[in-house]
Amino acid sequence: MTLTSPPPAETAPPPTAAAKIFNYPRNAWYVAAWDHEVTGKRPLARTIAGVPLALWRNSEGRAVALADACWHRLAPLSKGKILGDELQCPYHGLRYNATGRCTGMPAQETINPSAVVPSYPVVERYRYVWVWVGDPDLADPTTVPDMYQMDDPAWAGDGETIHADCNYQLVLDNLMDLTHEEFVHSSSIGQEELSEAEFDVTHEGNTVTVTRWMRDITPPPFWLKNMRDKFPGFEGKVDRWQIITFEAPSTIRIDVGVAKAGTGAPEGDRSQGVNGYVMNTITPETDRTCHYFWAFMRNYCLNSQTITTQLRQGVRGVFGEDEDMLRAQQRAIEANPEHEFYSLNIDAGGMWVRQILERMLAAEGRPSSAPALGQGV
């Protein structure tokens, strides 16, 4: 491993112990849903960073996020009806506008001035609905994490959502260190060169980048198929790359691909290869569950729906293996509350991620470790 820009000793990631159940910042943009999931027909219930929300669209098609609890008796608004620009409570019919203010009480003409439910800032970008559940005065739309490949016409692809039964930080750890592919995904994208290859870790502001190159190797089955999609009959060795970029609080774009060995891919010429981006943004739901939004985008064979479907199905299978491992890991953590988390050199990127999140949590006055089971946040 080559660690570029070695950190000062007093700011370096701790070398051994790490929090097992990580807390989540609230002053951040999180994906609440794919844009097509939020409609004007019926509200969508989703919990984001511990906050239950009712998501819906008004008559103008604008996405709205309200607290999922009526001012009157806390009935879930997500079970209610969308009436044009208002959301009606399913229990006693109170109606709320997009700002969360009650606009009608069927049982009485006078509306109590305190009848308001929280409304949260929303931004639609990159095929997602992003929500800010922290201090609304800090919600700057320009700070939405960059995922431009999701809707750039130079890229094609699709993705899905995993409801993962684990702390969101375990998913971030998984994505920042891809050497696990050798063991968890041995039949598709894994190979022993992953653990053998050197890697660079850099960090700046709220981003961390891990770069790994594997030169003159045999392509694993997943990448051999993709090379043959673009270059029918391809045979031979490839240069393979993984460039992982984290952006706080929980978005990770992974620039991946292979090119014919020795054709200049490490120097920037990828013309004799295939390039994809694994797009990941993970939204904490509770301390022990999260919404994992992912997509695989490519810049070749853009008009082939067959390849889009095959890639989505293939990546779904790979991530299903991750999901099984993460679920088992979460269970083991809870079964061994006294056991420490330790880190290896391959965890360098993930440890910088944790340090960034610790800084964000400290700014909110919140601890980095989530409470024990049953204690709440």
The other form holds:
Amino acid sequence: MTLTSPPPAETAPPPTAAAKIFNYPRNAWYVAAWDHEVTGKRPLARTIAGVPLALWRNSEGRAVALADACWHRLAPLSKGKILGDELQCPYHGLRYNATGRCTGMPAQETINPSAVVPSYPVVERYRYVWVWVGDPDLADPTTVPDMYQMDDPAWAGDGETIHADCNYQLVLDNLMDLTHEEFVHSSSIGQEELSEAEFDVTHEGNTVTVTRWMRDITPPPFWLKNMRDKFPGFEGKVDRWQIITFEAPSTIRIDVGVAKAGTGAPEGDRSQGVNGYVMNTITPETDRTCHYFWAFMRNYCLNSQTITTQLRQGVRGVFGEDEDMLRAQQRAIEANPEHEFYSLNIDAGGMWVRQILERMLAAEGRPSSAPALGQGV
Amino acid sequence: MVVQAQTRWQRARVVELADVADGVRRIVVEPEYPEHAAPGTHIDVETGNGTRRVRSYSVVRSEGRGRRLTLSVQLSPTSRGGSAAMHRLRVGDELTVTGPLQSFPLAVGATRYVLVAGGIGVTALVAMASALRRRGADYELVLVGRSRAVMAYLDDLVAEHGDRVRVHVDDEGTSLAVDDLVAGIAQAPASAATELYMCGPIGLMDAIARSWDEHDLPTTNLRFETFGSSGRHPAEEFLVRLPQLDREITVAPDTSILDALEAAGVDTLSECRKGECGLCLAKVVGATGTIDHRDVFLSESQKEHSNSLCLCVSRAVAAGSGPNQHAVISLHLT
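Okay, that's the form predicted alone, but what's the structure of the form predicted together with its partner chain?
Next comes the full complex, and the chain you just saw is listed first.
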């Protein structure tokens, strides 16, 4: 027996541990709002990637994103008035144009040349208003993530926004691994074949794709209903697919559907099935909250508003279950600060996503972990 | 883009010095807490020994996310006086500086940009021009100077921007015709969406502003920065009388009224110290000589008709030219 005691257990996380509160890149396009939320009537207050914004439209209908703090005493411009092409501060009436330049000051004949609030690059695309809060010189509109199904005539559907009380990466994790459907969404889309089926993970550039086929299975209630919308009275087995594509920084399109079993869907003939795209784009609000914009788009029964409404309501119910889980998960993370994340094989898609985001953060000179609560920003 | 109005004071070490034009020295510093300096930013530098003498210098270049900041300082008898101290710096010296401060941001989304640099004012526009080139924006860079020898970065800018640069040199007979420049902007298709950024002597900026007005171009598309460092007249010594306090204070050519009052222990109120905010406004109750306002707070008509001035930048010059004649202004402080 030796008299030396073993060294104390290491308390530092293993070097490969996944960050629990993941930082978000700033040099990226994020959805700030649905197009209809931004109006020329009154400004919309929303925090995007840590930056409080006042979103409004000028007289040409162009969406504008200004910092939500007056140059003078930082009163929130989102509580102000839109006067044609200008936004007026609610406090002392300073006015700003779309570029953020002050155009009017009270009680003086000149305008202080320094009086400017930041105006952020905005692109309107796919029914969304996208903003770039990072270095404006890097804001290239061609890098807005592809969500073309949102306003393509071959697709119909609608969606909503969830204000999720969790770090945005938890939502990405959730969407990149759909085995959770079996447990979280057992009454609608879950089924045990999800965790039994093999899946492939590929990555290229800023995208990651997870593909899963479940052949010759009984359709869960959600999919049986959809099949019957297109094929009235349908009974029997289906081939089901989920092809999840992530595009940096935080857009996930999920090509989902089922087709009559054995009719060639895995080989490319989806004519005997129904196909939807779950369009998800998650915008960090703070380190611990995010705006989760989702929509369900379909390429069948395009003219049925009933189906649009039913699908929106159905998905709302499903995502409500995710919302509860994500909030609970975030609370457990905060309540167990000494505990680390460990990964399973099913996390491969989510871990590639992290790797891409880590690369983007490194390019901005920032770490992947956001500071712990109470340690500032 | 973040408007950085406040930042901590910190140490910065001088790591490189070079003369880039007659009387213009490039000074590269490494700040203690690096922070990327976006186009249009400046840093404030304490140039007095422990006093609150602060001078603002545009950041010509920010490298390594602000680890190396390039300033350029013109040694000028008519400047606010910090330039001599800056020209005495040696490699290894330390300065007390702020992080990057932004009061001249380059907007996003104008259809066309025209940058006009007069003399040392080019320092505020070098980084902007590079940013516009990287963005693939439609821009023009107009460089104005008395002679090529005093125009800093001229060759570099021509090399970087090629056909987009127009050079106007007084002693070569190619002086800038301000009205032609502005008329050209007004007649171009994108006139209402063209922004002009200028930094240079007050005379040049006044002329551009007047012409801009005459051509009915949108006032808010005219962007400028002035550190209150140039006037219509060369700086000279003058006297300030304060009847309220029964005091008389001399203002040397290399200092401001505000600095002189502070040094004399007079209570003053001020903020921007570059003639923008109007907080230090004082009433002129009497004057011999001419007031050289140098501020951008008062309108032209206020400068002409009112009896106020900005303590931080306004000066007085004697009417006569005798060696011992100084202008005297009497001020009523708030």
